[in-house]
Amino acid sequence: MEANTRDRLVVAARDLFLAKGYNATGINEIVRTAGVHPGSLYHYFPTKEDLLVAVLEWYRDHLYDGLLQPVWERIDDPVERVFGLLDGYRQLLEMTNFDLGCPIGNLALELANSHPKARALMQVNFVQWTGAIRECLDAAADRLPEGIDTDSLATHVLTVMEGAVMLARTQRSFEPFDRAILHLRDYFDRLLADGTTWSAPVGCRPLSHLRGDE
């Protein structure tokens, strides 16, 4: 019972924080929506620091069951995974209307400068999605130019995830999100094609056609 609790205050937590961020969700509300006394909260978390702490590492634990499975199981390809993971991004943008994007990204953005042990589980969360963006890369790499660096490379497409949702939501528009990914699947694209034959540095190939000048 007592692990229910706490759960419960966890999961009302991480709603409320993706929803309406981190500062603007009040204790009471989080008791409130988790449907427990007051006191069961300063039971388990005597700050609100502690508590979006255990939210962090909610996300943490649940990264492959909550966000990887459904597409894993879904697209056999590890490159197509990549897109897939993206592709589920773009949906969570239609279903809430913009509303909702990265919870990691959000609240990095909201606490990064203020809240240094959270900064630290932010970190790690990332730190594990691009590491299964990664794993991805690894399992193509015999389709992928000879020496080139996954990690880099699942750090762009980090990179690329984030901004692209950024701004579909500041814009409520699918199209700098979409623009963002048809570029990214085509430097994917590049890749494949030229394989291990590839030697010419990272990004060194204009875009030009996407521009309409070819």
Given for the second form:
There are 2 protein chains.
Amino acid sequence: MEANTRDRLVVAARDLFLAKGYNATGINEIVRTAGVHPGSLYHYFPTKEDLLVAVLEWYRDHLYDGLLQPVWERIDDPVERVFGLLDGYRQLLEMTNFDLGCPIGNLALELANSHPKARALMQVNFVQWTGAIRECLDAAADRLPEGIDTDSLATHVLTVMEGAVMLARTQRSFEPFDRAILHLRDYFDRLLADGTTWSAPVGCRPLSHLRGDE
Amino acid sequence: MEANTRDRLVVAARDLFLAKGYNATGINEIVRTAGVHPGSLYHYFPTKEDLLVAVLEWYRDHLYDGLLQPVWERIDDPVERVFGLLDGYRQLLEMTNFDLGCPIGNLALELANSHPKARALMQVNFVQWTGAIRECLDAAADRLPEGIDTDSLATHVLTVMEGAVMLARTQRSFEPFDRAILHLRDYFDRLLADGTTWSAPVGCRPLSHLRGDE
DNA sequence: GTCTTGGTTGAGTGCTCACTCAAATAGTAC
DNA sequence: GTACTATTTGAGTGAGCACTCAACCAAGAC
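Go ahead and give the structure of the form predicted together with the DNA, now that the form predicted alone is out.
To see the whole picture, the full complex is given below, headed by that same chain.
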């Protein structure tokens, strides 16, 4: 079961960054958890940020087998797959008593300004995630309003998930999470029941007229 | 224009925490920005976390005059006020080139696990914010489906806002933000056009049946 | 004047941070 | 075996961290 040094470091850093954040996790703690010596880390990763990048690459490379596949294999309906994926995050909150949330979202707000290479990889992770959702929505295109932008709707789903996880962890309660998902479900129900052609809502983008834009 | 030492410290810490996060901001940087000496900080705040708490109390005490009032005074329609508030966050992203987001959301994911007193105050801030949205929704109750839970819908609005700000900052683009708000607007349009009595969507809470819950 | 009190000063504390490096060792080629 | 490279070792670096503290100051009470 012994993995190589590099992998052990990535896994240890992945878990600690998820639990405590990037800045609050020390290099010493990572090497102790991985069971390697400080010098070894710097043989593979010149800086702490390089290790962070490796962690984000790990998430990128394990989206399917770690996150999607377990849901896809027990749910067939494409719309239910979307909500099944969201429910996976709810289960993570439940299992960890709200200590762990979305690994990427955690790091995004902490590091988006200061670590551009990491930010680019977070972006890749988000785009991959929404791409998977988008495939579900495309598979259900016949039930959705004709002409709806599934890419846009997939982004909305990610938005709701990230916000819901944030609020649930802050409140240490499922209430905000379940409320947000309930309204997302209600929105989907209305889209699915629509049967008409999609047209962008009248008020969008909101209030540009009030800001003096012409 | 010289404020007292305590206020200068709170303002300096507020701005630095917003821009760089809590752990990445050093005490020395805060006192330098505030133009006070290190010892003075500890006269008012025994620990760094106490300063964080004071910052969160500042946000709590300035929600109305800092955030709501500027929007309320130029928009009367309660539903448009909701989207006007959201647009305020878009303007913040625009003005700062995606460097600044929601001050509370920023700290929430970084510190929810490790700083319980701060977490409690973030919760208060979120509850206040959704309370203001809820008042708008109540004022528009005659146009919304009868019996809809405005508290729940207000939480959904906060969820979308926090997720949208996170994605916009990660992508350094308005695209995810505008997409999320567009779908929220579309959802509102459908609620407002509904004219019937509210009933919870059939699929909620999602997939409990698939997890063996009875 | 003296006393007290709230606030200020700024050098200094011990500690942990990310990171270094020369030496030792393991693995592979021939 | 030797030669060479890849990897590991672990004590050690300077810098910055949150935080301390004894002395000092200013202003009001008497």
